[in-house]
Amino acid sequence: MKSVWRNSRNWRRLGGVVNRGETIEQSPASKASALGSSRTIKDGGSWVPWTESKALSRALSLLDARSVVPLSDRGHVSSSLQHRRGYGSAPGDSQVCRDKRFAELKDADIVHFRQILGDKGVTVDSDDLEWANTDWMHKYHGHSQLLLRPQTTQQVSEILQYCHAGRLAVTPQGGNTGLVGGSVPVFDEVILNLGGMNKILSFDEASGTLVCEAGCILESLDNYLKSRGHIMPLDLGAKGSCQIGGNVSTNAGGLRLLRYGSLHGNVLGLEVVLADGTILDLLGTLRKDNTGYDLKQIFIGAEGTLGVVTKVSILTPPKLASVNVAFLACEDYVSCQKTFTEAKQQLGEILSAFEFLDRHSLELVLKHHDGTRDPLPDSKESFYLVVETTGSNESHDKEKLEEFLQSAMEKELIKDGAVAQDITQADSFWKVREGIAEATIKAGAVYKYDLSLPLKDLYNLVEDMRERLSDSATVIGYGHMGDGNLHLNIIAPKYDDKLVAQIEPYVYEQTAAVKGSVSAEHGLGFMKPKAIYYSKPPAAVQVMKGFKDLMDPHGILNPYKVLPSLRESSAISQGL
């Protein structure tokens, strides 16, 4: 590999010269979705960490031994067996019981939203209720008879005053595009869908604070900013369809976090609607404000159990001029890591981005997702890395680029390497590694794994499930260095509890004893409720129920999502 840059009227490139890119189209699959449109316990006295529990062992054990109803038999089983879905990774793994507590949909009850929605805002015909209860992996599937769409807060509270009265269960959902079933019903819960409130109500220049209502779309709101000289302190791959009610409900992290931080720090405030349909008005704009506690935090990443939120207020950056974006090769994970290092020492301030995908993602994008090309056709080493810079200095921020690229390229760091030229070719390197999600769906079943984990043990859970899996399943590995967030996908060519026995609770085990997160950025949902014990202790959890008791009494908000069940506590009190 050369060191010496060669300038080229296509891509600037480490060691040679690659084709111009091509100009990417957002997927319209991505669009489709939105709107049907668009760590230890204390064991015996001493700390130990979870994995070497006994006591949590047999605990969980309790909780696996559970009968199944596949995934294929949901919609043919009679109406008694409806009232058990399958709870887990898999749309067969374990099962869990309807809440006898919820009142099963009447007539009177539609009568009754109509006359606070109109026709319009209600919709009961089962053809234009399917897009809603499936999720976009269409891995979760719900029994909803009734999608609900507000234009108002005070709809929204009408219509969780009467569901509270009555004990009708509630899903709120935003663009659908959760990864763990969290937006869709699991039983015959009524949809309250945020997709019609979707007006920007404010925008402040000067301190770059934007309110708007939750319905409206991600991208919708970054091209808005764009055009004031600001941008959304988040980006997503779902962006063409997630709102952002939906990205505050489960505290989205995605490319933009290593730069700006997480959503805990950048809302400023939000209107929520509580159970009880009383709205709750924390709609602040002030950076500063030290007034009691701050309730605004425990609805960020509550998906949606705790309240509905209806309105936000978010601290948006300035749209700085100077993007630089490279797309390197590395031969091994270590490398992928000094390189991280090196680039933090040398870049500073204006890294906004380091993200990683090994060659089983890239071979998998390449494959499934039209419209993405190889930005280093002729490199074949084992890892990539999608390297953005932004600042406001054009020369320097690429001095200070090409400086970073120079000494990693001397310490033997990276083997090659590309740097856009425009636009265009900036968006197809992005293409590859926002591409992998969807390629994954196209390319079998697929087991999602969205895990916080020590560097320099990031990548280590994805060889042992190669070894541990073998020909099975298709294991690759992608996510945000910079962040230590690590995608796990396991793609097989059905779903099959066999193998989520091979999987889980493996993963989680050694999650736990790296002292790692279950969920880094996507949430609990449906899949993970019981999981959330290998990185949250028991009075943490309990402490969690308090809130959820206190705020939603009778349990109707977004019900069998984020916390594991009365049953499944005890089982893990007694084991304990």
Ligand code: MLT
Second form
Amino acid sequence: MKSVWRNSRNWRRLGGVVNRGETIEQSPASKASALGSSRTIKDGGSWVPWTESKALSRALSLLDARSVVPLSDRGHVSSSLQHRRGYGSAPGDSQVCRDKRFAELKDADIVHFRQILGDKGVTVDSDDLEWANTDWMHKYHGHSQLLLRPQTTQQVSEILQYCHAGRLAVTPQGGNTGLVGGSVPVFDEVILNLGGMNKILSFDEASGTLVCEAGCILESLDNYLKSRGHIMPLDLGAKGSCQIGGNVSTNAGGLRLLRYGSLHGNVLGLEVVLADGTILDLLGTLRKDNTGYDLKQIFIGAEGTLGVVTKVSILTPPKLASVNVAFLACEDYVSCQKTFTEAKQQLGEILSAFEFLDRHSLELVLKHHDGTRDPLPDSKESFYLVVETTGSNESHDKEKLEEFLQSAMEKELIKDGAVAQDITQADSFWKVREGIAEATIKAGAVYKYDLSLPLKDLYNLVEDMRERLSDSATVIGYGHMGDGNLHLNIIAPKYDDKLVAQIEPYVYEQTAAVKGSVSAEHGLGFMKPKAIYYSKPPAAVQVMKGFKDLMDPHGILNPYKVLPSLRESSAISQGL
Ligand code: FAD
Ligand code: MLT
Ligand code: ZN
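Alt. form predicted together with this ligand, vs. the form predicted alone above:
First the chain shown before, then all remaining chains and molecules of the complex.
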């Protein structure tokens, strides 16, 4: 063990400080990196090269309303765009059809939106639309002709009121880093991006309560808080691009959930605009409030299907001075699991993250993610752990961590390891873990499964899939071990229905067999509405549909996402 360690203060990316009420700068660099480079995408059941799709999107894009050709002369939504296939579904699955209840966009609509938002808030430019139509993986591609960027809650309300009355479907969008196709339109839905609503409204140092607009970028909020002695209760690899409204709407988990719990506990209040434009002010800052039903909870994790989150009130924990990060190597999965049990017992309250990756993930990230290096170049073990402690007493934390590592070594649970001795080293350990997602999309066509599983079964599915698929794909396993959350990623040279048929429904069936969840933290999005039945009984899905009908009677908010269509539900309930 290279037992080199030193207390590493403030080692997470430090950035600009934002004053109360100030606008947070969106980082164009992080947006660019969130875009990635040219890849193959799928459209309407057949794979088309990215360049062709660009042309398609360009052809469909509206010209600027001030330019020569009006929308009315450009025809209706092309009939080839009336049907789309769900990704990751087995061959033979029914296609998703454009819901005929929804109106097609007209010139008059654009004129109206310009009246609400001014020219700057209305984008019909094909390049900007291309970013907003394409998800982070470049796997899901919508065909929206209009991107709206409101600056105030009132504007969101007026937009939704108009869309509700005119039956225009809407896709709420944050940083567009979602991994299940939820953040981009399926057909021609209007994109409502919250990025322009990025003000911090208040911060109370005594209670740690932050109130901000939904478009604030997670990393900017974290930087703002750090300079005031606090941190955000969540942290994820997409922090440079994702927005707090998107985090709330996906109930994002990430790297700190083990320590600070989920957003269901940390979000104190929300302001939400309902589908008909009603502004629901639930923006409380109280820790305790048992007056009636806790309505805000229904929007946390609703993936933009029940309302548009415009403001968030969130409890932020204090920033602790002593942070230590260890990168450890284990021979097998059982050793990882035992090390976790040992860590909980020995590190107790200072344990703040317990992440794992297999050797395949490590090799992938070293090959495809620029600037990563192997923290343990001499060890060739099958599993790696990133363990972080945060506490307030440097010598106490150091002693605890050393005792834990010593005991884990003596019990032969860990074979090798290194403890970061400075901020740079700690960052480089985290970069390996956080860089896996980006490495996968550079490596090929990726199928992502985000599963909650009992800890003892967590890795079985990875081994099963490796055997099942043999050489046809690279199978990797990593994730938030401390939360029982496996990320099973299957990477192939191209998207392929035959491959999907070998993966699904097997992965979902195995997950259901051990009472796991088919979506631990990413949500269902467009990828897996039908898979909901593997984790929730039909009666529960029915209640969800009741909520949806009540909150959004015309179904305009993020259609085709999260809940299966009526037709699919009845086929499933009849056992077809
Ligand atoms: P988007 O992707 O834009 O949208 C996500 C969903 O929320 C969509 O359904 C959208 O319609 C809806 N939505 C967005 N904003 C609003 C709003 N204001 N009101 C209503 N609905 C809205 N996720 C995790 O849980 N844990 C991780 O560790 C994690 N790591 C990631 C690492 C990388 C590199 C990447 C690319 C993604 C990662 N994700 C992770 C997934 C993703 O970042 C999160 O789901 C994130 O919370 C999405 O935020 P966003 O602002 O990008 O939302
Ligand atoms: C992660 O934990 O790295 C994220 O959830 C992204 C992913 O699953 O790849
Ligand atoms: Zn994750």
